[in-house]
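Only one chain is given next, in structure tokens, and it is the form predicted alone.
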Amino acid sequence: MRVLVTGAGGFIGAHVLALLHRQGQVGGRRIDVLAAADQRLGTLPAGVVALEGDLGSDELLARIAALAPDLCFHLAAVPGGAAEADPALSRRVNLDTTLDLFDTLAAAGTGHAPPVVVYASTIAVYGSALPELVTPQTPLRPPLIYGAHKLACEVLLADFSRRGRLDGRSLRLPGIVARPHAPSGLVSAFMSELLHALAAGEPVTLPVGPEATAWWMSARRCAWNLVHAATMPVGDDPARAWPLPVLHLSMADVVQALSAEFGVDGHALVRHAPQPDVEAVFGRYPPLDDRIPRALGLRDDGDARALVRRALAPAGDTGDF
């Protein structure tokens, strides 16, 4: 099996790459070649093939075609805030480059089975002003260009699958924590900053109120779900797109879990300065009907304390994903 991870130098991609390298197999099939693609790649695990450069360039696409992956985890993207600030860049990376990659993978397929593509989509496809319960029938109305481009790629990947050219599986990722202390282009980065600050016993200001609710998942559990999705039985669902099972938690819930885990007075350390536009998009998530993805074997983190432990585990830790 030849496996490619795009965006492998990024936050989630690095976790996926680490899990694949550690397991050495997917669904019982041994990984013969594991390749990492990104604009820039740091130190990679031993034996991983580095494909460094612009994913939309003819040169890198030709190298991917020569690799002829049986399985691709596509995580490379311009994130939400950065995409909104530069719509042309978002179109080039999040839409055009993604479609060029799909075409390249389909054309390079070996013929015995279409290449599997696990696509990292986003809960941003749902939009704001959500109903009391988000269900599979909830209309998709992305409020940002990031979500619009991700939704377009979901639809087009499903069409590649309908035509038998690819075997696509789109997962709608929630707020993934805990991203490192660095500019990410994500408006939702405050969720990770909360975890880092209270783990260090430091004060933090949040752009949402204590009762603001979000859908949470650790990067480790997200990586596990992405790898699981490569071989889960998808049945005859024509959309081939699912939200991940999530923990539906308020900021106060997470502060309480962090306080208990690290022995700090989190409520004294956290200051709330709600920004209505941020809270409207990232702090008003209702419960999610995730029975279908759970039936496919996808998982959440269990509870808030487990989320915190998994999200803040050291990078080299080989514990639970």
Given for the second form:
Protein chains: 2
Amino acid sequence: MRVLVTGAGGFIGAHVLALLHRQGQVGGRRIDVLAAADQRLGTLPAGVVALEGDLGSDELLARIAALAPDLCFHLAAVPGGAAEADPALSRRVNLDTTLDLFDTLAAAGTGHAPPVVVYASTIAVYGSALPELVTPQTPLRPPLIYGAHKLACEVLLADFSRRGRLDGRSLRLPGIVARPHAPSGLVSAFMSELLHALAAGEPVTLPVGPEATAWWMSARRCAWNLVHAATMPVGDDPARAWPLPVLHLSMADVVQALSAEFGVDGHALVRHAPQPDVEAVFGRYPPLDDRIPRALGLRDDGDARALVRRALAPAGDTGDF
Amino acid sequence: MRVLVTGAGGFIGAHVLALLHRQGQVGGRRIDVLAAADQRLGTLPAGVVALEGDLGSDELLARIAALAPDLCFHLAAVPGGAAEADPALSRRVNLDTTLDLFDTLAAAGTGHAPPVVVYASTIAVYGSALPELVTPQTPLRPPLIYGAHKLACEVLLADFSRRGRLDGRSLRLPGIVARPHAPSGLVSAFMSELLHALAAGEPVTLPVGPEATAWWMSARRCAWNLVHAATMPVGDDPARAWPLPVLHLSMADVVQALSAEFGVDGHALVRHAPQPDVEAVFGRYPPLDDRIPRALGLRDDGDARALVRRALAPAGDTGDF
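Could you present the same protein in the form predicted together with a further copy of the same chain, rather than the form predicted alone shown above?
Full complex below, order starting with the chain above.
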């Protein structure tokens, strides 16, 4: 089978690419061609086809059409903070280009079954005034343009699936750790900064209080879930969009796990300077009813210690995803 | 104030234009300029500015920018059946052009407050497997590409509102009667055919059974609701999308009202030839919890007799909307 990963030069994309390359198959079907698309691609695993450039350009879409992927992981996006600062860019990349890609994949489909698209959506579709428990009935009220465009694409991918043009599976990714130390455009980057700082025994200032709760997942476990989603049986749910099972942890829980794992004094190293707007969006996540995604075989990291261990494993580590 | 009606050459648009022209004001503010946009415009009321052409063209968008509307009723759309037959056309008109219009209106806004956009969404956002009662918590599962594009625009109009760029109000229109005898591209056109036929004492065949239930509203009452929505206080509901209060009637209820109103034998004139796909989408609407839109001052037609009377009033009638 022919597999494409967009956003493959990014944080999560690189983990997905590494996992696919190591496995060499998806759901028992051998990967014949593995292609990586991104604005800029670093060093790729041996044999991976590089599609470097603007995903929305005619040139790159033509190369994708020629590749005719059986399976696409669509991760390329302008992240939340950057999208909010430039709504026109968010529309172009997060909406228009995504729909152009879906159209291209559908038109290029050659097999008996429509091409599978695993779409990286976001928990930012839910909103900031959440109920005591988030369920499949929780109304979707994206509080940022990033979440609004992601939700629109979920809805439209579900429609491609209904029409039999694509086999879409949208996963609503939570804050994923640990992003590399670099400007990411994500307001939630502080979650990763916390992990890096305590692992290195360095001080860190958080824009939320110790009781702020979030939904956590390591990049490796996230990559595993995305690959699992490609072949999981989805039944007849017309929306084809699920949150991932998550660890619902406070900042204090994560500080404690890091302190134990790395033998540091987390309470001394962490300073809290809560910003109300950040706390409102990223610090008040309630428990999540994730029974449906669990039944589909999707998984969280297990516990806080396993989360920080997996999140901070070196890039070349071939261990647990 | 400057007011624009898109889709003004269409069935509902013409009623909105007529009502605005007659009132000469909206919410107490005098209408200084009333403009009508559509692919083709018929005879317009005196003084109405005609913007004829493709709404998505640079030329028409430039004319709209120059007009700088304070209020826009956006009704132009490719309807359900036609959209399903041509998904690319639906994307262009129902999604891309709508977002281009929103961008143009936001950029042209000149007043203290952002331009108001009353957006004609659809009950087709809900889906075909509805619960026993449709509530604000009912998950949205559009069963046609038309509904998927409308839902995407609801979400994105809400985001323009959140960002303070537009003041959006999406109303989810039910099947509106009585459309003129003409191909409309709407699968639900049979609802209007029923009214015209019995009013004329002619036989009609329906693609649903007598017990099929739908949500009904006359075009005049729909126009009244759209104009009311422009100035109703919407509070802090971030989604800014509401269904209209509707009459929940079976085909038999409507046949009975028509028989009484026009002195015909409806049971003899109506033949039922149920088509399962049409019945599934248009014949199984459950009751609607419309307390929130009622509290906003939106209204149904009153009862079945008033519905058919208002629906079949001649075009020039200056009576009840």
